[in-house]
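Have a look below at one chain only, the form predicted alone, in structure tokens format.
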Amino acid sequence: MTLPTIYFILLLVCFIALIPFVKKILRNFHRKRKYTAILKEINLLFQEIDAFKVAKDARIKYEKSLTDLYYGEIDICALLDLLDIASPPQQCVFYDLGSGCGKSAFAVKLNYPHLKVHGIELIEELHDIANQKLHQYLDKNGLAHHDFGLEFIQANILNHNFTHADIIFINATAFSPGTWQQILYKLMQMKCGTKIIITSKTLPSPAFVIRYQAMELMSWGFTSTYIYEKVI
């Protein structure tokens, strides 16, 4: 085998290896262009908020040694694309279980105005930020709270009834095995047709079928992401 042939083969192998990364770069570029207005609004609204520090301080305050309160965020563009795949109907109720400071729920509402969006968050400090930003946005735009269709709830998702949801998003990466088992039990109570978007963890039950699976960007890197539908 000649030297030029070896060089060509090495270049070809490198090119093939780089294809997935190039695709991700192009996809992220396309997403940011697609959601430019929403990203601008979210960044402006939350520009002074460090939700990661707030969550860290809360873990110390609540003396929680479990991973359940560790904070992470899905890329907003990725979540909006996942929702597009889930095809929310006109009369749709969306729940963000573990909504943090409210960024994702806000983005969903801005991109899908017809959705009734609910965010549930256990950490009071993060919930307060979400409510503050909600009222700030409503006041700025002269909107009424009861007409806007976005609600933040300070509660433990294990104790809250969300069986009327049509689509649920769960950033499940940090949940301990015990907590996840309890969440699975609650998801089993959902009505048929409910779509569930989950990061990292799976739904090992014949009651759910996978409609979509991919790697999506989170605040800590790429992770496995699934869209399930409850069929039983």
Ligand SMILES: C[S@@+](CC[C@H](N)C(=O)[O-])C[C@H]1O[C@@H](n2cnc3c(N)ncnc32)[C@H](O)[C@@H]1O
Contents of the next structure:
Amino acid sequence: MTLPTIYFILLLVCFIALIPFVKKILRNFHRKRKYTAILKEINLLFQEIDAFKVAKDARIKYEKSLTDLYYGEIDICALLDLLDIASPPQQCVFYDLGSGCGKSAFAVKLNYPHLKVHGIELIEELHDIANQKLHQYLDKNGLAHHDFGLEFIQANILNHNFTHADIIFINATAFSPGTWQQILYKLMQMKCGTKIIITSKTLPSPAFVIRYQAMELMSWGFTSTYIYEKVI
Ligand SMILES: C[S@@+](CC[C@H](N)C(=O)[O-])C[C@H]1O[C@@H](n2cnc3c(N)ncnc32)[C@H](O)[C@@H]1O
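Having seen the form predicted alone, I'd like the form predicted together with the ligand now, please.
Full assembly next; the chain just shown is listed first.
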């Protein structure tokens, strides 16, 4: 084999190896363009908020499993694309279980104005930020809370009834196995047809069927992500 042929083969191998990365970069670029207006609004609204620090400082108060309250955020474009795949019908009820400072629930509301969006968060300090940002947005745009259809609830998701939800999002990576078991039990009570978007964890029960599976970007890196449908 001649030297130019070897160079050519090496180049070809490098090119093929780079294809997935190039694809990821292009997808990210395309997503950012698709959701420019929403990203701008969210970045402006939450610009001075450091939810990671707020969560870290507040965690000490709560007697929860060490990892349950670790904070992280899903990439907003990734969540909106996942929701697009779940294709929410009109009049649909969406829940973010563990909604943090409210960014992800806000983004969902802005992209799908017809959805009724609820965010449940245990940490009071994070819940307060979400509520404050909601009222700031409503005031700025002259909107009434009742008509807007975005609500933040400070509660433990393990004690809250969300059986009327049509689509649920759970950024579940940090949940301990014990907590995940209890969440799984609650998800078993959901009605047929409910879609559940989850990061990292799975739903090992014949009551749920995987409709979509991918790796998506979180604040800490790429994570496996699933869309399940409750079928029994
Ligand atoms: C990884 S963060 C996700 C934030 C947001 N949903 C996102 O993806 O950008 C998980 C959140 O769940 C909250 N959390 C953990 N256990 C909870 C519980 N039992 N009830 C309500 N919220 C809980 C944590 O405090 C944290 O804010």
